[in-house]
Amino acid sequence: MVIEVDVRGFSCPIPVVKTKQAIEANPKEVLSVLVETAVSRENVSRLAESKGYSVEATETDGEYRLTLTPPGK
């Protein structure tokens, strides 16, 4: 199951805070995080990597989808 976190329209630190909450609530699940700025993409990626997640980012129409895969998945 993939948990989707849509934080488009929010400025930092809200995307990081909401992603952190999703990671803590679903520690073994893959997360798909939608952001709309490069700054949010970088900050969310940094958070995920600090927790051992691998991050794959794709860009579509100026928005980003970050796929965060927990360690061991």
The other form holds:
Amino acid sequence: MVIEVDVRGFSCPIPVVKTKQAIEANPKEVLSVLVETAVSRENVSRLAESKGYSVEATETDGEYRLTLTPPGK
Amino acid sequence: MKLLLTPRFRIIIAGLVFGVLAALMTNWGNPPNMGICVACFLRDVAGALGLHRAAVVQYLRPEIIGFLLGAFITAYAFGEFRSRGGASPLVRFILGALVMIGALVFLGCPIRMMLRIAGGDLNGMVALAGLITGVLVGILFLKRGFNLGRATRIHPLVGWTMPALMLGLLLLAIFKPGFIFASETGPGAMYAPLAVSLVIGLVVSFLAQRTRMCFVGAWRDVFLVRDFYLLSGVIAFFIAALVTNYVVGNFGATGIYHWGFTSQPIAHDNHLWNFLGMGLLGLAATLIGGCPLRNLILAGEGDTDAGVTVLGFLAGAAIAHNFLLASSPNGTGAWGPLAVTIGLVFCVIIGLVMRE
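Now that we've seen the form predicted on its own, could you pull up the form predicted in complex with its partner chain?
Next comes the full complex, and the chain you just saw is listed first.
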């Protein structure tokens, strides 16, 4: 199951807070995080990588979809 | 070579460059321990525009203009300019004003706080404890779901408003029409040459935009997500300013700095209100997502909510000086403690109420 987290429009640090809470609530699941700015992309990626997640980012229409895969998955 | 490309390395370099420049700005004409202070300089800009009439703090600081215009140019160059807004602008305006009131009770923004410590002023340590306490309270609200709502994309021209305003201020700074106030004595009469201030503002702004440097977010990220990225920039800034002050002789026998709490330049040593003033700033800035510098940078990137926050800073400066809230080297203003108390209550209510 992929958990969707839509944090578009939120300014720093809300995207990080919401992603962190989603990670803690679903520690073994893949997360798909939608962010709107390069800053949010960097901050969410840094958080995920610090927890051992691998991060894949795709850009469409000025928005970023970050796929966060937990370690060992 | 790979090390050079890591974000951590880049923000440390940016912090070092900023720290050296901020310390040197004092030697090039800016007031002591105020090489760069976003709060003090916005207060001077408010004074120059006649929004307050404190005659010693009125000057159109080109650094402020450079910070915002530099972010605008950098954001465009790197494809990051986005016109956006609509996430509780009124609340941001008021929180911006409270950030400024807290700063003017302590006498400095988080940048000047670090510069004051790097210049031997130990009152900055008390303020740092207050700042961190305010940030910790803000984090409690963030963890409970506090947020100011979502911004939406808006017409690109709206995002140009704050940069255009700064361009106007730059013209006023260059041509000095008679209706612009300018201090003849005091901190407002101490400044580096206009071109130097403007270029330093642009350079710092480039570094801050690319690295997302933030002097409040640095502490927030450490306690919220154990992320030391932003803090490494702030520590580099502090070390660079401290070393620069020693190298250029500011701590020497004829220098302008000494270690201690008393007789520090443009500072008072009321520990309680230094702590609580910066505590208010830490809390309010955590709720709006960043320090005064960071909001200037975001405003340059097209974030109109940050633009409204900057206008809140200017309003807060005007209120602080018109209604005797601002401190002076003689101590706190008559109504400063009451204003900080009201500000803290407002922040707690906002923090508790505005959540999902």
